[in-house]
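First comes one chain, alone, set out as structure tokens in the form predicted on its own.
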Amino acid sequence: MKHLITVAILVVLGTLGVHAGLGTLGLLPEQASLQAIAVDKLLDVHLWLISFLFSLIVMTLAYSLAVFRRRKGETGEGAHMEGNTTLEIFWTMIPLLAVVFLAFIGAASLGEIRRIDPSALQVNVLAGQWYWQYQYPEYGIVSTELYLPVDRQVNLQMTSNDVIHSFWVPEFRVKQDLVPGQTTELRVTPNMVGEFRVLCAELCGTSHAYMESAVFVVTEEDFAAWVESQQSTAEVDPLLLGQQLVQRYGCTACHSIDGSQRTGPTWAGVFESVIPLADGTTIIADREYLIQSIINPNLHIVEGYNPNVMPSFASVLDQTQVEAIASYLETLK
């Protein structure tokens, strides 16, 4: 017996010390909504569970080797020992009533996490390689920074222009894929005002790594004020637009603006030239064609470029956004 309750002390003080421990390390940013609370208590009590199953198999088996270990001297055999019945139902009933207690407590966890406010604010989320777009159908907003208020849940319905990517804020725990040709749903209630990023979490490209936006926490009192100026931006110069534009939708990254060879064909010099294109003709590159390439980029493939690699931005652009886009390529010579 007093074997068992040396062990049994050593396993308390090593689950203490692991836990301790590896909450040192900083595993976690801040917390900085009501759904981080949620996830982090979830993960800590998986923390205690591993501080103790670690503590058991390592305790008991350094304690075995010092105590139980061969002496000098000693050629015996050591006891011969047979199944016992009593042990083995504990071990096995003890790891199925843990896994049911984890599945409740994680079910509870989920219900929390997706408990719905009708007064949420809604914002629809469009991602695509490699831009975030959030459009604030309330106020008719279309922005490409997240602002949101602290203390109300949002509402994020989201859906992809093109393949699969990931909505993450890693100081808002969760996170919700985003499909093409689907509507999927993601709430979470800020409660902490701060600036934070929008990353992206499922491998979407070759510029997957630099495909995240600014969010910003704000009072109610200064979402309002930024809404207000949202809506009361005045025309920008259509050149500074395409401009600003084309940086915002990080459309350089496939094409280039000096001639340089990349994903897609060179926008420099493009304007009244003639392309050649992949079905044998040809075609001048007139602001009609400028703009047929954005909202409809299968509609006239290059020659030497593979179909369907340019998502239409027929959805993500306004009419006014798009002849900004044309103007600007315009000049690119």
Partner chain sequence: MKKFFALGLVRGLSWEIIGTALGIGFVTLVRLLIGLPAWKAEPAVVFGALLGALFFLVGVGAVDDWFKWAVGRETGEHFDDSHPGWRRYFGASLDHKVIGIQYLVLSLILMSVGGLFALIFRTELAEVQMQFLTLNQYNTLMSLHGMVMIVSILLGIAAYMNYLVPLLIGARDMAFPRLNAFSFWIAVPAGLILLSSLFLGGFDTGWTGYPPLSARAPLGMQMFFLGVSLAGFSSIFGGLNILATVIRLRAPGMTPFKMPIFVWAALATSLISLTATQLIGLSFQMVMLQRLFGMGFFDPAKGGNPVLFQHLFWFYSHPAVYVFVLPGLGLISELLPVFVRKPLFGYRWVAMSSLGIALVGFLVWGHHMFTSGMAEYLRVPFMYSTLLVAVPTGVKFFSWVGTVWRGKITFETPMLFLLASIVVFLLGGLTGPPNATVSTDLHLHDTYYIVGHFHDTMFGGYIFPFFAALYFWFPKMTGKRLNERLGQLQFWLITPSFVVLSLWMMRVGLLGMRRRIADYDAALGFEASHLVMTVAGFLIGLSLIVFFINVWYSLKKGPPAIGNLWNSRSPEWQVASPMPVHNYDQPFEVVGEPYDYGLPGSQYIRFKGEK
The other form holds:
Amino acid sequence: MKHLITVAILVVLGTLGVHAGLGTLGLLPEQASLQAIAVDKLLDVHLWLISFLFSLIVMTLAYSLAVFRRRKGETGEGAHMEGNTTLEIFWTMIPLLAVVFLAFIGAASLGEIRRIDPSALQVNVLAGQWYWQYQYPEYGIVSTELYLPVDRQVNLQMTSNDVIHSFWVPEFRVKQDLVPGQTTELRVTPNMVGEFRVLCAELCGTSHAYMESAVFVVTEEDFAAWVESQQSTAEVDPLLLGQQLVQRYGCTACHSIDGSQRTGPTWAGVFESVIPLADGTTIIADREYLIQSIINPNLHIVEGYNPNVMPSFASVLDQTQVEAIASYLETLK
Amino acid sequence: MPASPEKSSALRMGLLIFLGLAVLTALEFAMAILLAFWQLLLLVSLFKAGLVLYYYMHVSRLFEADQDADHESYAYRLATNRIGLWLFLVSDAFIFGGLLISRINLLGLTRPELNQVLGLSVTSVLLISSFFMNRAETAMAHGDRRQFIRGIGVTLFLGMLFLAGVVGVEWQIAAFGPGDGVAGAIFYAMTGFHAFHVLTGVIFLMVVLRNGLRGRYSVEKHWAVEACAVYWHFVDVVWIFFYPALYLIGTVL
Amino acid sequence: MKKFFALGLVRGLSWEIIGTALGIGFVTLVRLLIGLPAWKAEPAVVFGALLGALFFLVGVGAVDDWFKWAVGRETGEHFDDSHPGWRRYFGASLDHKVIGIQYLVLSLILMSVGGLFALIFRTELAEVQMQFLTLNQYNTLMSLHGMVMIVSILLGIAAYMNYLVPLLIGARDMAFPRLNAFSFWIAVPAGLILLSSLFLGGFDTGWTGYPPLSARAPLGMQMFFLGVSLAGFSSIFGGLNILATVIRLRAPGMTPFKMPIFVWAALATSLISLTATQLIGLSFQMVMLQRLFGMGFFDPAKGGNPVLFQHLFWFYSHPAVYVFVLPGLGLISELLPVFVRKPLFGYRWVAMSSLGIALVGFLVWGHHMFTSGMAEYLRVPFMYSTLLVAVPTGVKFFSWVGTVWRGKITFETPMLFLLASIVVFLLGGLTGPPNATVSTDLHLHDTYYIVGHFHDTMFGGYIFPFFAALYFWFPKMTGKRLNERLGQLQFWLITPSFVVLSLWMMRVGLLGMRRRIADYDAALGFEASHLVMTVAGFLIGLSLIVFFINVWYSLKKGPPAIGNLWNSRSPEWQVASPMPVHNYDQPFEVVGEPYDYGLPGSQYIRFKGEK
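Switch over from the form predicted on its own to the form predicted together with the partner chain, please.
And the full complex, kicking off with our chain again.
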């Protein structure tokens, strides 16, 4: 009995200690959405359970090791206890009750983060190797950065151009895969103004690590201003636009601009040069060739490189954007 | 040699089960044409599979109690071998189950356009081969070597005919290739995995035929014959499910 | 030289090279004959590798007896004693103890290779930006680390099941010794093919190989799929053999609830590997077919469904983690009573909990797919079933605590590893439920939290029990004891560094570190954490080197193992070490309970002719 009481005290102290310790560590990133609040609340319940069960097992074990160890010169065997059915039923029921409890609040929590607001702002998300693109059907805007008004639910309708990607903003907590050939949905209600990062959480090939984009949560007024500015950026310098697009879509991960060797052919001095092709012929890299290589990369395969490496950007970029990139490429020496 | 009463009744039972299976297959075909009702087809398939498992594959032998405690005796090892073979079949069934689930997931209540006459023909060929396989095994168990050899020979021939029908004809005349849409992929994968099993069964039959001709099996010791029969019937059971899944369920794409 | 080529392994490898060349030539010839461009790497290499594996099996002699049976020739009964001494470990032997040790050695080799891969990319991660690996090299090493370790674990549990199960149940050998040899030897070409992906362009999908990414990855992907499919056969036939052996070859009097508890664990594990493994094989083969023949199972452009692959894949791959840990948990339950000198607390409950975990394990695969885009309503039942796993797992923990309570505990190296197993597996187990409840999993999925969580379960459920068992049974296998001091050194190196490693993984994961990324944003501030993890990783590597030194030193100079070293009640310790070739000279009969430590005069087994 003395043993049991000591262990019980140890377990209580352990539980409080572990939970307090975990709390001071700062386990999670900032809470920037309503969903994050629900997730964190459930996670804290988990942390209490973890602290308790960890202390229960480890404290009992540690106490046994310290107290029931074989002392010097001792020879006897341990107590002959084969088991205790009541005890077994008891400690089958304890986890079972915990499971039922978790199942209940788990379902409630899921309901909370999936709550649908009919007035949500719809954004269509398109991902590909290795870029994010956001379309605002209400405003006719296409952007590579995600702007969201604060305190308004956003309904992300997402699909992928090639392989599976996954939309994740750690500060929003929730995550959803983008699957080619189907549309998935994610709903977030950002509740904090700030700049965060969208990260691709599902391994999607070579440059997966760099598949990020910015997400700006802004006030209602700032959002309206941004919408307006986006709708009127028709006449931008094509060279500047081309350079921006090349950076946004990570083209330079494969194509160098200084002549060095990467996965794809270099862009240095490409314009109007004579390109040897894999089928033995050659072609002159005129503007037509540059544009085709963006829209239909497998049409001409440069000697020494493989087909089917570069995805088509036909459905990603519009006519103006392709032209802008071509203009930019023409300037590279 | 006059047939013993047990042998005659075993052969009669084999024939009866075959007739039952044939009638059910015809019924399936008719049902698919008259009323597209996949639940009914599933029930019939399950019933057919049950008949084969119980009467042709002797699943109940697994649960016969051992009288012999000597682990090294032939009888004890025979029972161990049976368990081993059945465990293998259980494992193998998961491949075919996975293919069926893929088919349901990808095609739902549609099916590829296939030649119905050919489908029914190859199904019949496989069914008849099962009948002869059972006959051969029953004959061996009762010591009738000539009937055993004949039965194995016919089964072997029908097995090759089935392969020729599926790979040689069906694959060639189908309106689509393996790369044509998901229906093509499923059709070639399901028939391909099954045909591979038929092929291994055919090789097994050849081995049994060769050793049978040399008189290596006896009434007491013919595990290879039994194993070959059980395996062959298993391949038949798989087709019992694949045939309606590919040819009968749902509407043509 | 002649003796060298007489070794089965050498013959097998030579045959494999010939087979691969023939396969490549055959495909090229066929393409030439039907008028296609003759050389296409993918079909040629895939067929070559497959044929090479089959040739290996013929060359090594693993299928000799079956060919003899097919042509109606008789073969020797059970044991092939033609190669005495160390040579028998390099050829096809039918002795389950030899095969067990072969498995063990191959498992350790693969564990070292997989660990080396981890250290390489761990070093790359220590600092922000890429230093000495390209992105593709990183992805390949990271993906291979996963699968090489999984194969290593499968071989490791096969090692213990092969070596121990017949001894524990008093059988002369496995039910199907030839199938047993086949199961081992197919793992050798499987491992080679898997590793060859490193030289064939690598692949960048992680060990899960999700299409559509895996449908467009380099040629190495095919080698990965093929290698895993072949290793799967090893697991399937191994499981089949264990099941048949346990069902059929137990000693007289050994009723189900008098079996040693490890046998229950082996039974539960084998049930899973026998059935579920076929589906990972099937899903991988479907991607192979998609790549080779354009069959569009998972290609949305052809009406395929990428999520279907994940269902097929996880239907195996979740139960697979129970394949990895159940034998380890069985080893904990098996060995704990020996060092505590007390019966296993609640034997029947522990036995049933293994089966319970195995069965519930079949119903939970969807929790890997909460974010996958599968039908939304499926998330809830999968959440419930997943949480349910906690119940039988809890029974195990409480039973261990109950066993230790009021024992007479001693702390030899195996016991230290057992205690570490319990604590580390507890960490792994307790960090599981947050992944089971959907909303928290949406944050944790695909982060380092998951990485930390499953490394805890793998180390607690496999690595630590693996070493506990090795220190315990090494004397039985070799007749030499392992050095105790080096053993303690290994323990104190590996345990703290591993705990630090896994806790740090979970911490950065919670803070936003995605898994499977070659590089991370400096702004996240994870650099110091990664440096800590890298150092911890190297300490784990160092502990393995200590272990290998220990094995080498003890084999040469270790004290001979005489008698019942650990004062165990288990039958194999009642006879000489190393185990006699034909196992027990006298068959035994079970007359009591397996773990009646502390009950004077009780007996578990009685040898024939003994009073």
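Note that the rigid core is defined as the largest set of C-alphas that superpose within 1.5 Å between two forms. Predicted model only: the values in this text are computed from it and were never measured. Numbering follows the first chain given and starts at 1.
Legend entry - Core superposition between the two forms, C-alpha change of residue 20 at least 2 Å: No, its C-alpha moves less than 2 Å.
Inset, instruction - Once the core is aligned, please say if the CA of residue 10 is shifted by at least 2 angstroms between the two forms. - result: Passes the 2 Å threshold, so yes.
Legend entry - Core-superposed comparison between the two forms, residue 75 Cα displacement 2 Å or beyond: Yes; that C-alpha moves by at least 2 Å between the two forms.
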